[in-house]
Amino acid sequence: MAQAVINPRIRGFVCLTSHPAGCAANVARQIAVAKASGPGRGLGNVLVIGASAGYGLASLITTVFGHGAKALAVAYERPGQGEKAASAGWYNIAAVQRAAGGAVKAINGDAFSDALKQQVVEALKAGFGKIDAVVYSLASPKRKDPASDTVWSSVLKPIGAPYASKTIDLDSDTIKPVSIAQATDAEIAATIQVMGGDDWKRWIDALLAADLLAPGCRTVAYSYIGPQLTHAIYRAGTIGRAKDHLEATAALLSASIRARCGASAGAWVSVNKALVTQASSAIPVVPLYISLLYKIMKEKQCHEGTIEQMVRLWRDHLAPGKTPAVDEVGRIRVDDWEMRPDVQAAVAALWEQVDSGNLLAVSDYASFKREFRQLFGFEIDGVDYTVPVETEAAWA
């Protein structure tokens, strides 16, 4: 096997190089808290679209070591070669395996194609048997259309009118305005296509038409809403119309789902708070929010990593026995601490205040970089990163 000593190398929000040991570490503190938050039973067989980083990391870890479910992890990752390290993903999904036992398995590939829905439709027949649950918790920024060969690319853009306000310039720390054209018609149609729910109920439909849904099967996807702050570049922007069109989605599987396998199941959307993503820290005013957004809350005590959003998700509505509570339009809320009046109200008062003098001192940027470096294993508390690591990692 191949060593290496490998260090960050970040470009604004992207991180070229991931760490072994580190993505271990983080995905052995995330089943930590999942082991002590869970019943430890309950789950049988859940299917994780999407099941390297972020929430769908996290539903993986939850679901498994939380709730005793046995799983199959889809994901597009990137295996070490070499002295190249693998992405941070690859690492993550690794170190699941090794913890679970044998209750993890993984395929790799584009799960927006209909190759690998077959192929897991294959697996899953040969392995598992049919399905309690599926997460759907696909990022990705281009999708290629199963039935065309279209490639769709999504934009984060307002619609309407351009979109001015300010943002943190990550690679100098500084705060910055920006300024964005509003999307065109073409470029709402597209991030719709990638980020919608078409893909979605695809997968549904394959697992349904495949008899893989067990009586009672659970599917969830994941969304944002947001505070004022970020209402024009995000729900009210391209993106906000994917996600519309998601939840829109949401009830069309429901009623599918139920003709089949009862009351009981159904699809929801899960609107989830704002946390250090690759994903969020693309989005331009974003990074800025999480960061006020991290000191107010920790300071009234109510803030939850990705790993605790997972476990109150699970406990609290989608576990077996468990009748999801939902808001007006049928979406459960565990954004619900970020949303309280108390919180917004005073984010939106550092808003005002904050300026590149005083970043650090009323944000808690400090924490929102070290948390994007903790996405791909580095700034990780016991891990030597002067000693050379093993790059390559298989899959199970």
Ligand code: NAI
Second form
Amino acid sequence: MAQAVINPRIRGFVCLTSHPAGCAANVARQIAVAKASGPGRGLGNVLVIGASAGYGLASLITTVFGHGAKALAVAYERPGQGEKAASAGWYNIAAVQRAAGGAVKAINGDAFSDALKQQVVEALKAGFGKIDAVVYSLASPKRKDPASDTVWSSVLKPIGAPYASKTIDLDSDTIKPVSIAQATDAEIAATIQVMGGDDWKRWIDALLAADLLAPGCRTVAYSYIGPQLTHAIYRAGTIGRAKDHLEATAALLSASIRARCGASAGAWVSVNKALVTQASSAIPVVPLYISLLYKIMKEKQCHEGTIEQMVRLWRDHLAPGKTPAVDEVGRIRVDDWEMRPDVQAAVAALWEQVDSGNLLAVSDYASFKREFRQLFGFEIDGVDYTVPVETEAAWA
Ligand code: NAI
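Let me have the form predicted in complex with the named molecule next, following on from the form predicted alone.
Now the full complex is given, and it begins with the chain already shown.
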């Protein structure tokens, strides 16, 4: 056990430290939202893969505190060691477990590996029984092929032609031109391997083989579409190809889950709103788009954070007894408010105007920066950052 004063160390879209008290405060705020919005019961056992940050963390909190689930949380995080702080996700899971009083177990390791899948199967058999919902919310730059030593790396590149636009330089807080060369075929294929549906299918196959999916079991993975402004780099780019694959996988998985678990069971992709997370901050152009989007959605009073999005997803679509409402290709759309024509028209108008001189005035970049730091437990009201804190925290 060791105590230290922890300060933020930020490099572009990465923060190298995180604060346990701030992370606990973030988690407490999300728990309060989930408790206030949910019935507090209805769900049995839930497995959340990628449960320590962003949409996975909000899914864990919504299912446990909003719908009474018992959960197994899987994530890949770094524990604290001596005076060195743990990763934010480590502190997030520790805080969820303290609040859940035994209802949340956690396993740390590489979710892409066969060994980790087997460890989860054993943990479910020993302490849970059959699962009622599986959330798949991984965001990773790399995936090691379980069948060989190949490591695939995803890239965020356009396809077919180079892309030029503007983006925020997160170190200098200025708007700069950005140009990105088009992806090679090998880069497209690797990105699909990392962020497509292959690993989601491997999880569901492993759980079906172990007879661990309950009647009516539902699984969900998260996707994004976004506006014309980010189209070339996102939905029509390498990451979009991976999302196409993820969405196609849902149909495949639905068939095999329904054959075993009945007609109300199935696999869905939910298209979520663009939000500040560790994953989204790394995508070129997206931080600028998010800063403009937040400004407009707050003005129009339709802004949501990760927890509000997940509360809506589970309340309206995935809770037992609900029939998910889907678009023409079978996807749940909680990005509906982001994609409203009036919201998108206002964002597009600001996009034309924004430059380094007016960035803070015409966009909500101040909130983007603050929320980014808050992901790591910094700049949270009520936390005294001058006081030494315990860096180590146990997972159960
Ligand atoms: P995030 O970076 O906040 O969280 C990623 C999670 O994956 C963490 O819990 C991390 O521990 C876990 N993880 C990463 N590699 C792992 C591994 N090898 N083994 C086990 N766990 C691992 O990401 P975010 O933004 O919440 O993304 C989750 C999903 O939501 C992604 O599919 C993303 O594309 C999607 N999404 C995100 C949007 C956004 O604006 N952030 C919008 C719409 C969809």
